[in-house]
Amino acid sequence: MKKFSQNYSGRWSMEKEMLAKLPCSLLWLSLICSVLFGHAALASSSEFELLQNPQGRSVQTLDGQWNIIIDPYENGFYNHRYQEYPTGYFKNKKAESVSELVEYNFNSGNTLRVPGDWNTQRDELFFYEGTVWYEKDFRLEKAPEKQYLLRFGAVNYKAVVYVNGEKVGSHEGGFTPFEFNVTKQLSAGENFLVVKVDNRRERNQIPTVNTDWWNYGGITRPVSLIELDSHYVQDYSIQYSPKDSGQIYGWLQAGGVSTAYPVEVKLQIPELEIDQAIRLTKSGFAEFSINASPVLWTPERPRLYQVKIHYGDDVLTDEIGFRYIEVKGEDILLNGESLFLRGISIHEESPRGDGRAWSNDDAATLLHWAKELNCNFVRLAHYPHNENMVKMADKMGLLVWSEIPVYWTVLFENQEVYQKAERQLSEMISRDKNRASIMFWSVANETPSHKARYRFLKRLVEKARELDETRLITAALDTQSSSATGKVIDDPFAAHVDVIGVNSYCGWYADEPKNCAGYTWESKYNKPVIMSEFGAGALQGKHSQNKLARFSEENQEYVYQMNLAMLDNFTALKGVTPWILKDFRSPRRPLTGIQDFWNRKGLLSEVGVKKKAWYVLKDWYDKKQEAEKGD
């Protein structure tokens, strides 16, 4: 039986061990550097030290209409010698006389909505891949004693950020947040922000050039300016363990630490009568363990507690659920109870059609559909979804599989590519480590089996466990071997995950649907298995009396019936997330009159109309739930 231990002290234990080996003079130098240069690391791409709970701070939104310039040749960034252009678009230059030549103008009337993708806002950008410059004017009542953090929920794919003409940093990766300390660059009164956004696909990116979803470009999640006190809570992790009759444990890290910083943080959970002062180290770090007996979070009863953190004059509030997860042989246990994961896969696409989803309303609609299907679990594929999705899952009682886009044939031999994957993994875990709904961190989807891939993914698993030992690690595999009666899970990488994900499209990409029901599955590993993908395409409203007719609702229904019959005989199976909740945009799907650049494997049409297969899966889930109650 694998049980996750309280490993929250690992980071500080390592720090103390290293410091203990330093001479006294170097020790004090180390502490002084920590104080003096604490914001220096924040000023570059934030990587692994994101501000926790940004919505709980004093926030000035920068969402709305932004001025734009479409720049496929990147003339605003480079001169004719392909060097960074010192008077490029990021300077937001205005002509001071009629004779002065300035060949761009952000105020020409072209705009895009932020958050939002550019593909669905302007017809000419539907297929566009390249650079678009964004510009936003804003006012700030700047206080001299405050710190200011500029935060982006996500920009796809590369962002270079300028404040008042000065470069403050860059970020790569289209689905994770990043932030910069811009206190020095901001002025009291009028300011402007320019962002160079580039969504071109490159071979050395995560994901790589070929994907089965739309490459939505733009500033796709909210942008905000966060005002912080000179001392503030930078980060925290608050978890639950059943050890010693129940403990709430974790750590906190203060920011803006100086010689005059408050030496204590107060942690309050009023409903549990917790009101505890926690003393900080000289580097502003603290760890804690408090005996407590909370009502544990479950899909049936998603109990969240108001948690308050007081630090000086700063009060930070979060809503956190407490539960624990473990594996025992081929079982997955939540709070010590075995459960079957009735799931569905979801892309981050608008429930009203196409376009990148991002809002609370989008999250509520998508996840309510999952609940209507009788799901207790969702796979948020194939990249970290927006924060509204995981927070809504917390509230609605849906367990979550969260994934990074290590997808298909990335350059597994390339160390730079590995670092990009690790950074995205770290940013995903950093942002969402306090969300009770997240059960799995997934490191890959459908990657080909070879030695370089094995080493690459093994390192990601080790990194995920280093960052968070309270959750299970998984990956979606499609490298099974065939046996005389079905399939055998024998991918050597499966030895390193806690729960094995399997993608298999029996009856759609291979074999006839009628044969699927008789197939068996075997595994070389004594571990739980989730069938992370299966399904078939269907154009909603297309019907046929021949259930083998491709893209008919009857064919999709038949494929589901045969696959579910197959899965009924799979003893290691502890969950399914069929592909997929709703139809979604994909440039790989050009079949005119049927696909029209939509992947049609959804149980719902692109606007939410149910197909026949929806009812097949819903009936199977209802029976699964009734059987569990009988047990």
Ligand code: GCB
Second form
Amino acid sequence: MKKFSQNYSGRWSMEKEMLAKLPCSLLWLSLICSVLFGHAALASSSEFELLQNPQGRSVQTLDGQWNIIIDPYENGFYNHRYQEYPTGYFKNKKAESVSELVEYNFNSGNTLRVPGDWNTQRDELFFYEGTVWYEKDFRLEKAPEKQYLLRFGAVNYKAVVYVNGEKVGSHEGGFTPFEFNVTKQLSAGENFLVVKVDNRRERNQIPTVNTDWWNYGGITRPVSLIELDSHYVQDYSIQYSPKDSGQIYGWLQAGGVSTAYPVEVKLQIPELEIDQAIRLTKSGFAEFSINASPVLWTPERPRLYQVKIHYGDDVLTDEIGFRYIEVKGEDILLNGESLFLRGISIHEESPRGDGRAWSNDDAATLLHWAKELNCNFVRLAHYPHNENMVKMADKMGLLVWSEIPVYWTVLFENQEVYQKAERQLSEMISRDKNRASIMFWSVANETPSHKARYRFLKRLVEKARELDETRLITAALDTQSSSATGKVIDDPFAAHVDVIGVNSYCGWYADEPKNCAGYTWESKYNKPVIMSEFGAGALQGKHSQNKLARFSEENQEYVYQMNLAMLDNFTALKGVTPWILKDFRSPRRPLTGIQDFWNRKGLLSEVGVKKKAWYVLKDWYDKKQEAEKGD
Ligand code: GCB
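What's the form predicted together with this ligand like, now that we've got the form predicted on its own?
Full complex below, order starting with the chain above.
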């Protein structure tokens, strides 16, 4: 029987001695499964017990208005705890008489919407970096035999969580989900939840202090209370392999409190007439492999199948697409066929230009724009985006590059920092491993080449492969050397990725646009390359007769023309994700009247108005697609 314990940061982890006893330990799973089935499998890390498919469960939303206290000096820590000892308890103190002094009072009228960044909700928080306390009262019809999991889609950057005054854990990292089992702390009837959110930038974080995006603070993704039976399906991976004329295969892990696990799970995929009983080991684990011939998922035909997992009295439903991804020499293959990735980079910003995106509608608008540009691929920069984006990409037929914010100069020498990066990587993979759209896990963006960085990134690549051998690993590199006529991809770290991402801003940060068309690209590696960034800034509506006039639409258009001409001659190039779909907020971009704290490299303005370069890229993509059809 698998036991869980809550560690310092409040995560669930399997006890070490239990892990050692597991017949098919999760850590060894990928190895064993490869031997048994001859194909790659996903392994689940014992440290990251995220509940798979939380939206498919019985969910009580805690979204809406939350009471808040803005607390730049972190006095709340002392005030709230004042009457409690030992520490770790948080009192939601209310004044009982007019003479009682309660300065830290949640009911004094300040609120913030959850999910949502705080910067765009209240003027005084626009540039704020510090602590805000959040509080939510809610009722619960608590059933005695149920388990309750409190789940946060994401909180930027640090969260400390208290349920009815008791600390249940903390989490660091602004773009991945986390959850706590709060069954013990919850009461039937009235409850309150307090979350301390701190978005201060620090050198030892992932990302570190310097980024080119807005440091939106707050509870930026949905919060939910998930009700589970005493036994439930904790996690699963369901993948496809073309082996032996097609197999749907994977693993499944049950969770729960009692020792008497039901020993059987039933997996149904009605449209494929699959109805298979799967036997669990004593630790609640199973692996499976079922012959199947699904219609394979492609961007042109994003077929998803309803998958049902029956366990005890519970039925969990997911929508999963089946496809397989490989690299052969300089080619990327989807379902055995090579393809060119017509992509665009996207930040997680609202299509209306008002802060962090999080909703289904936001995802639909952003990804429809990508489709309108004739993309079959999106790079979700520079951190894992919300689940709606990835699920929408599944539905709309867009392949996805998903990334962790190992960005620029993180402290590569520091072990603690490495652990933070690895945790974010693991959380990202754990959350999205069943999404057909995910093609790449990216471990970094533009990291300076030196030994400590090399070791750090190599470890991340190994970890990503250990967790998921079904996806390709990449990173966006800007460390090419110069040749007489252009650039050479020779970064030693490129040897470790499956596909090399290259960021290069010819005609904007370097050189004149006219010289870009003649640039040559060589690579020391026989691997596919994606031009993961190039571009230029333009203020939508600013025009000039002079193609070199900075921030004019004509200049951006010209830079695109010259870069695309350059890319036409780059044989290893198997995809592009220019920078970027739409203008996004950045504190690094203060130029008054032009940038006003917006990075202007969008093909669309911050509210979605097209600039001239949009049409240049769209035309290039249309021609690429035509040429592919002709091949
Ligand atoms: C880059 C970074 C990206 C920036 C972009 C720019 O190389 O990867 O995060 O926003 O350049 O606009 O300078």
